[in-house]
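As structure tokens, one chain now follows by itself in the form predicted alone.
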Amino acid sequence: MPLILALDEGTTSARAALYDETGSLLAMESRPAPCLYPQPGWVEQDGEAIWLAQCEAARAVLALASGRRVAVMGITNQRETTLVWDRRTGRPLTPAIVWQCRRTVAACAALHASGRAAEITRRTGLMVDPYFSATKIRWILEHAPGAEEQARGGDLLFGTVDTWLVWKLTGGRQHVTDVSNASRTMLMNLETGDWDPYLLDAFGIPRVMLPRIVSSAEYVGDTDPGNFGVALPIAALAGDQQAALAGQACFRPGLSKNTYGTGCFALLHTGANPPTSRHGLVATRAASFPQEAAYAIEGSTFVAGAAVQWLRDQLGVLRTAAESEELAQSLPDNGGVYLVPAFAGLGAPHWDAQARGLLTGVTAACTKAHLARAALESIAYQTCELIQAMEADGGGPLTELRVDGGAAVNNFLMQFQADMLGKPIVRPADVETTARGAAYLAGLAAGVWSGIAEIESFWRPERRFEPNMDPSVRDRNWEGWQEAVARCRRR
């Protein structure tokens, strides 16, 4: 039976994975994709480095195919990260502006002041925030020499990372994105699934720059044989969080997941009905099939696992990210120490681009174990904020939360999450659900599987974490977190 190749280009690494017809992961390879921080609040990546890292990971995993035929490829990617490149040379005009980057805070504030923000939100389902792609594109057009004129003349192309990879993979023959990625640009009308003239005018972006929007599961073109030695059909594109929702087999309304990665991303599938959030979340497109619109409500926090990486890489408190679990478990409680990792402002439900990180409750008794525990607890607290808002928008409590992502392997974090939410946390056998979702979508498009019912049969839980914290302790923890968040907010 043929294999399915999934490319998973994330914020800090590019992965490639092979799956068989039973949905089993056969091999995975990863290459680093480092971020650059040229100024406070700015986050960049080298577009060519992203491409090379993804190619290296793909070639490495294809070498493990043991002669079996790869039938189809799916791609999933970090969303909102913005590239603009020259159509003729293929060279990006600037480094890629990463989704976490806050350089366009002033532009977003100007949109709010102009009175256009409410209409932008109505059309897109998104908050006007530097998180999304539109103001990033505008920044490049204003700061790259000659870019405005080139863009109007049709010489420049815009893409999120999926578009960039497809363009490179196909030798520049295909300039496409899928509806889930397009819905994160702040340029697509959420209901029509097409680029919106009002939005293009609001941000001053020529339509000729923009890729063609396709569904998340359909054939879009073949890779150039020079990349992998054979032409492979690309049949799926999806933003990483929508791919993770598919990888958790959450194709039906009411199913939800939370991904613990660089940030935290909680999504609730809402079916064919566009949702409206009144509690600081956003509406987005879920991974969609041809002629079928699917929606989700989403809450995003910008820094989750990245807080643990910060302790390891910037402060040298940890040797490895995994060490955080042992250190956190060595303490009976947090000792009153809280970390609010607002390194790139606060995302949902606060949307405070000017908030900054805060460590509070520190005394002379504070150890590196307290810092590790505070970082892990901050991930759980932020997720609680998302789920509370999601439940308020959805009109009812979630019965359980499916989890995935690299930090989901941390047992302390998962148990603390269950305790603070007061509901079960269910971890699947494979926490790398983003790549799995891309493979599922590609396999469905290529006819490897008969439909979503077959995909749903593949999902297996590995562990269930039940809440067991005393309610008074939960309340005290929550009060301390809320006080810490209030202190870091913009005054």
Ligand code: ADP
Given for the second form:
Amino acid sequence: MPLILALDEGTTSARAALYDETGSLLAMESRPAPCLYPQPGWVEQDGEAIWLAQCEAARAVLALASGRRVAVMGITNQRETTLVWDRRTGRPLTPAIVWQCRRTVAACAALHASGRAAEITRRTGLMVDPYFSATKIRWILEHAPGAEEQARGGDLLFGTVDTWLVWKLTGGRQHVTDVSNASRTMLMNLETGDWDPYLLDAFGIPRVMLPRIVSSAEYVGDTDPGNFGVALPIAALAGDQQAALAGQACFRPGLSKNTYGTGCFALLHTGANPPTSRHGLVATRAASFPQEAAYAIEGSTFVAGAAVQWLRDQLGVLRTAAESEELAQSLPDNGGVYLVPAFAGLGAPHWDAQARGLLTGVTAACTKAHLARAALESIAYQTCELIQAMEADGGGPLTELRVDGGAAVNNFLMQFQADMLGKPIVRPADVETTARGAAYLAGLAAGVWSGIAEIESFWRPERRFEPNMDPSVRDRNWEGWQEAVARCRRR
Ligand code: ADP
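Switch from the form predicted alone, shown above, to the form predicted together with adenosine-5'-diphosphate and output its structure.
Every chain and every other molecule in the complex is listed next, the one we just looked at coming first.
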């Protein structure tokens, strides 16, 4: 039986995975894709480095196919990250502006001041915030020499990472994105699923530079044989969080998941009607099949696992991210130490682009174990805020939470999450649901699987974490967190 290849270009690494027709993961390879921090609040990546990391990961995993034929491939990617490149040379004009980058804070503030923000939110389901692609594209047009004119003349192409990878994979023949990625650009009308003239005007983006929008599960083109030795059909594209929702087999209204990666992303599938959030979350497209719009409510926090990474890479207090578990567990409690990792401002439900990180409650007794614990606890507290908002938006009460992502393997974090949320946490056998979701979508598009019922039968829980915390401790923790968040707010 043929295999399915999934490419998963995340913020910290590019992965490639092979699945068989039973949904089993056969092999996964990963290559690092480093972020650059040229100024406080700025986050960039080299577009060519993203491509090379992804290509190398794909080649490495294809070498493990043991002669079995790969029938189809799907792509999932970090969303909102923005590239603009020259149509003829294929060269990006600037480094990719990563989703976490705050360089367009002033542009967003100006949109709020001009009174256009409410209409933009009404059309897109999103908050006006530097997170989304539109102001990032505008920044490139304003700062790369000659870009404005070249863009109007049709010489430049915009793409999120899915678009960039497909363009590279197909040797520049396809310039496409899918609805789930397009719904994060702040240029797509959430209901029509097309680029919206009002939004293009509000952000000053020429339509000619935008890709064609396709569904998340349809054939978009073959890879150039120069890349992998064979021409592979690309049959799925989806933003990483929407792919993770699919990878958790959440295809029906009311099903939800939370991903613990660089950031935290809670998504609730809401079916065929566009939702509206009244509690600081955003409305977005879920991975959608041709002629079948699907929607989700989403809460995203910008820094989750990245707080652990910060302790490891910037402060050097951890050797590995996994070490945070043992350190946190070595303490009976947090000792009153809280970390608000607002390194890139605060996302949902606060939307405070100017907030910055804060460590509170530090005494001379504070050790690196407290730092590790505070970082892990902050991930759980932020998730509680998202889930509370989601329930208030009418999605709840949720009976349990399905989890995934790199940091979901941390047992301290999962138990603490169950305790603070007061709900069971269910971790599937495979926490790499992002790549899995891309494989599912591609396999469904190519007819490897009969439909979503077959995909649902693949979902396997590995461990359940039941809430087990004294309510007085929970209340004290929650108060401490809220106080710390209030202190770091700028708005
Ligand atoms: P992304 O797809 O956003 O690149 P991943 O899902 O691969 O992210 O998760 C990587 C993140 O998870 C990193 O920020 C890392 O610090 C964190 N992480 C990985 N393992 C652990 C662990 N055992 N405990 C806590 N955090 C972890």
